[in-house]
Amino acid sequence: MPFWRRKDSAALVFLVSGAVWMVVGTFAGLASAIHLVAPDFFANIAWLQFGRVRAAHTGSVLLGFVTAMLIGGAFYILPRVLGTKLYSEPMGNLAALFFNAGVLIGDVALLGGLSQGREYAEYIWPADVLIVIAFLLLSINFITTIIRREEPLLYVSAWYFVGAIIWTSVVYPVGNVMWHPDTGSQSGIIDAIFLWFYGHNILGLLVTPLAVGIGYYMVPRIARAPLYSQMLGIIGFWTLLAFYTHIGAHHLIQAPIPTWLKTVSVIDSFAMMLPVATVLINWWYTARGRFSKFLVNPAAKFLLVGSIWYAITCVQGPVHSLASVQRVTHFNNWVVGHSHIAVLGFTGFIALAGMYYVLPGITGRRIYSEKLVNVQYWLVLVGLIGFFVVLSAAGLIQGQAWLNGATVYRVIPELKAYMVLRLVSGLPIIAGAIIGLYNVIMTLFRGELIES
C-alpha cells in the first residue's frame, strides 16, 4: 500500500514536519537574537538581515512548528474519539504538502526580501493561497469524518479541532486581505483593524483550540479518570468563539480607531478568562488526586506545564489590554515576552506533548529515548523561563524610561545586557529542538516495536 494511503500517515507527516520546522524556526530566532546583540554581525548578508529573518522565525514557529504539530495530533485523535477511520488519508497528505509548501515558499520569499509587511501576515500571496487550500482540504476531511462517525456523542476534542480548522479557513484569507494580491493589505487605519483581527485570531482560533482539543484527549487518558464535565468543555468552546474574535483591537488602544471598538476589545479581553477557566478547571479537576501520573510520563509533563503557561498567558493578556498598563508595556520587550509564553509556552508545549503521546500509536514503536524527551523538556522550559524573565525586565525598563520622557535612543544602551541574556536563553531551546527531531527520527527507524 502506498504511504499516503496508510492509516495515520497524514498525522505522521504533520508531526515530523512540525519537528523539522521547530529546528528551522529556532535557528532563525537565533539569527534574530544575534542581531540584537551585534547588529553588524551579518553585515552584507542580505537574506540574514533582521527584518527578514525575524519574520521567517515567526512564520516557521507559529505555522511550521506549532500549527503543523498540533494538526498532526488532531489527525490521530479525531478518528479515535469518533469511533471511525479518517475520511481520506490521501487528502490529509495532500493538505500537508500544500501547507508545508506554503510555509517554505513564504519563508524563502521573506529571506529574499518579499513580504507583505504585516505582523504574523508577512507571507506573500502565493504562499497564502497554498495555506488556504490546505485548510480547505482539512475542513472537508474533518467534517466528512464527523458526518461518517459511529460514536453518537461528539466529544469536546472534536468540537475544538473542527472549529479551529473552519474558523481559520475564514480568518486567514480575510486577515491577509487576499483579494488584494499585489499588496495583501488595505489602506490606512482599516488595515490595522483587519490585521489585528487576524493577528489575535490566528492564535486564539487556530493554535489555541487545537491545543485545547489535544489536552482534552490526553488528560482523562493519563489520569485514567472520566472528564470532569463535557458540558463545561462545550461552554468553553462557544465562549471562546464569542469573546476571542473581538479582542485584537486591544493592540490599537493608542491608535485612532473607533472608541466603541476599543471598549469592546478590552471587555472581551477580560471575558476571555471564562473559556480559559473552563479548560483549566476541567483539566485540573479531572486530574485531581492523580497529578503524580503527570510527573512520571514525559509527554504528560509537557501537557501539565503547557496548562500552567496557558493560565499565566491568559491572566497577563487581559491586564495588557488596559490603557493604563499599556503606557508602560506597549511597543517594547514586555509584549515579546508575552508572545513567547503564549506560542511556545502554551501551544508549543502541548504540541510537543501531543506528538510524544500519539507517535507510538502511529508508528507501532516506543519513543526511542524517554531520557531525551526529559532532556528536551528541561532545555525548552529553562530557556523559555529565561526568555520570559529577561524580556519582561527589559520591557519594564523601556516602558518606564519612555513614560518619564527618555528617548528610544537613550534607552538602547541599558538593554545590551538583557539582549545578551536573551540570546543565551535561546540556546537551550535550540538544543531542545535538535534533540527532539533526533528522537523523532530515531523513533521512526530504531524505536522498540510495541507488541500487539
Contents of the next structure:
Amino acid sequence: MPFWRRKDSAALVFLVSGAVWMVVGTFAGLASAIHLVAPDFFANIAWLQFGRVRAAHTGSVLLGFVTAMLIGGAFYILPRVLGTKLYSEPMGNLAALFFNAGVLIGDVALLGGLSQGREYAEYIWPADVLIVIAFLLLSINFITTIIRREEPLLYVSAWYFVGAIIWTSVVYPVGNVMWHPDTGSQSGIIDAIFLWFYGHNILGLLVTPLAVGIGYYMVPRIARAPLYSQMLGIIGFWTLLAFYTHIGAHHLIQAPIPTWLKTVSVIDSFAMMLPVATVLINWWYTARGRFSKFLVNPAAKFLLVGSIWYAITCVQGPVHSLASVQRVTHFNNWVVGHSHIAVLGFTGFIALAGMYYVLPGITGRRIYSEKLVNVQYWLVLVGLIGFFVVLSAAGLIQGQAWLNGATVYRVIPELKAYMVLRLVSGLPIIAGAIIGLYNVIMTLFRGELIES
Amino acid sequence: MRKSDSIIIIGSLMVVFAATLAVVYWPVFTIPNRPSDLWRPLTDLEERGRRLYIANGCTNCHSQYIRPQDWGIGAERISQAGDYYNQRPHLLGSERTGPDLAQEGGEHSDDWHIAHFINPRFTSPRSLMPRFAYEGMDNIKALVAYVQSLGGDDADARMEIQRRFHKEAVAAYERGPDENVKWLHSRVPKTWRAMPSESPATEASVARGEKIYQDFCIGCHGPVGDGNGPAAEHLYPPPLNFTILRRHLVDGKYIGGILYYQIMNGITGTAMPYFKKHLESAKIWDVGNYIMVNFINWRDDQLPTEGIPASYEGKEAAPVSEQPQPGPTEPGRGGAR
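Next, report the structure of the form predicted in complex with its partner chain; the form predicted alone has already been given.
Below: every chain and molecule of the assembly, starting with the one above.
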C-alpha cells in the first residue's frame, strides 16, 4: 500500500511538517531578534532584512508550525472520537501538500521581497490559493468523516475540529481579500478592518478551537475520568464562535474607525472570558484530584501548561483591549509578549502535547526519548517565560515613556538590555525545536515497537 | 446527515457569515469613502517607493497613524479615515520600533533620507533600522520620494519650506566657509544672537552634552566636530565644521544662543534636523556647551548677565550685575499688539 493511503498517514505528514516548521520559524525569529540587538549583523543581506524575515517568522510559526501540528493531531483524534475511520487519507495528504507548499512559497516570496504588506496576511496570492485549497480539502474530509460515523454522539472535540476548519475556509479568503489578487487588500481604512478581522480570527477561529479540541480529547484520557460536562463544552463552542468573530477591531482602538465597532470589539473581548472559562473549568474539573497523572506524562505536561498559558493569555487580552490600558500598551513590545504566550504558550504547547500523545498511536512505536521531551518542555517553557517577562517590561517602558512625551528614538537605547534578554530567551526555544524534531524523526525510525 | 451535524456545519457557518456582515461589511457600507483635507494622489515615483516600502516590510516597525495620545511625539494632526483614501493595502502598522511616519514628509531633507537609508546609523547613531544600500540608489530615491509624500498636503507644505531654504543654504555654502557661517548667523532671530549659553558649562554639563552628541550629532558632525562624520559624503550642503566658529563669535564673544537656536529648530533645507521634540531645554544647552568647550575652545557661559541664575547653578553661576539695564519697553505702556 502506498504511503499516502496508509492509516493515519495524513496525520503523520502534518505532525512532522509542523515539527520542521517549528525549527524554521524559530530560526527566522532568531534572525529578527538579532536585528534588534545588532542592526548591522546582517547588513545589506536583503533576504535576511528585519522586515522580511519577521513576516516569514510569523507565517512559519503560526501556520507552518502551530496550525499544521494541531491539524495533525485532529486527523488522528477525529476518527477515534467518532468510532470510524477517516474518509480519505489521500485527500488528507493532498491537503498537507497544498498547505505546506503554500507556507513555503509564501515564506520564500516574503524573503525575496514579495509581500502584500498586511500583518499576518503578507503571503502573496498564489500561496493564499494553495492554503485555501488545503482548507477546502480538509473541510470535505472532516465533514464526510463526521457524516459517515457510527457513534451517535458527536464528541466536543469533533465540534471544535470541524468548526475550526470550515470557519477558516471562509475567514481566510475574506480576510486576505482574495478577490483582489494583485494587492490582496481593500481600500483605505476599510482594509484595516478586514485585516484585523482576519488577523484575530486566524487565532480565534483556527488555532484556538483546534487546540481546545485536542485538549478535550486528551484531558479525560490522561486523567482516566469522564469529562466534567459535555454541556459546558457545547456552550464554549457557541460562545467562542459568537464572541471571537467580533473582536478584531480591538487592534484599532485609537484608529479612525467607527466608535461602535471599537465598543463591540472591547465588549466581546471581555465576553471571550466566558468560552475560555468553560474550557478551563471543564478541563481542570475533569482532572481534579488527578493532576499528578499530568506530571508523569510529558505530553500531558505540555497540555496542562498550555492550559495555564491559555488562562493568562485570555485574562491579559481583554484587559489590554481597554482603551485606557492601550494608551500604554499599544504599539510596543507588550503586545509582542502577548502574541508569544498566545501562539507558542497556549496553542503551541497544546500542539506539541497532541503530537507526542498521538505519535505512538500512529507509528506503533514509543516516543524515542521521553527524557528529550522533558528537556524540550523545560527549554521552551523557560524561554517563553523569559520572553513574556522581558517583552512585557520593555513594552511598559516604551509605552510610559511615549506617554511622557519621549520620542521613539529616545527610548531605543533604554531597550538595549531587554532586546539582548529577548534574544537570549529565544535560544532555548530554538534548541527545544531542534530537539523536538530530532526526537520525532528518531521515533519514526528508532522508536521502540509497541507490542499490540 | 444527523441533525447535530447540520447544526454545527450550517448553523456555525451562518454565525460566521452574520458576524462578517456585522463587523466587516456593515462598516464597508457605512464608512464614508472620501479623501481627507490633506489627502493627495501619489506620483508614479512615490507609488514605486510605496511598493518598495511594502516589499521590505517597513510596516513591521513603522506605524502610519497618529493616535490621540501621541501629543508628545508630534500629534499636530491626529490621523483621520480619509488620510488612507484609496490606499491598497492600508499601512497603519501595529508596532513602533521606529517612529510613526504618518506625517514624516518634509520633516527631514532628501539628502538626510538618502544617508539614512544607506546606513541609518549615519544620521541616527542609536537607530535599529536595517541598512537599505542593497536596494541601490534608484530604489532609495523612490523610497525617499514616498516617505516625503507622507502627510499629503501638509507634507507638501513642509517640502516647500525645505526647498526654499535648500536653495539659500546651497548658495551660502558655495560662497565659502566664512560667508556660509555669516548666512547661518543671519538666519537666527536677532534676540538669540548676542546671547551666551544660559547654562553653566560645568564638567557635568559637558559630560551630559557629550552623551547627547554621540547619540544624535556624531554621524554628521564627526567625533572631532569638523563636519566629517560618515554621513557627510551623502549630504549637500555638508555638515558644519564647528571649529571655524571661533572666528565668528557674535560681538567677539557670544555663540551659545546661536547654537541653542539651531539645535532646537534645525536648519530646514539642509540635513540638519530640529531636535526640540527629542531634547528638553537643559539637554540642548548641555550639547551646546559640549560643542563650545571641545570644538570651539571658547566659553561664553561666564559672561556677566542681568538674568537671575537657576538655583542649582550656585558657585558656577555667571556673575550677575547689581543694576539691571532697563528693558526696551516702559512698564504700563505695553507692547504693540
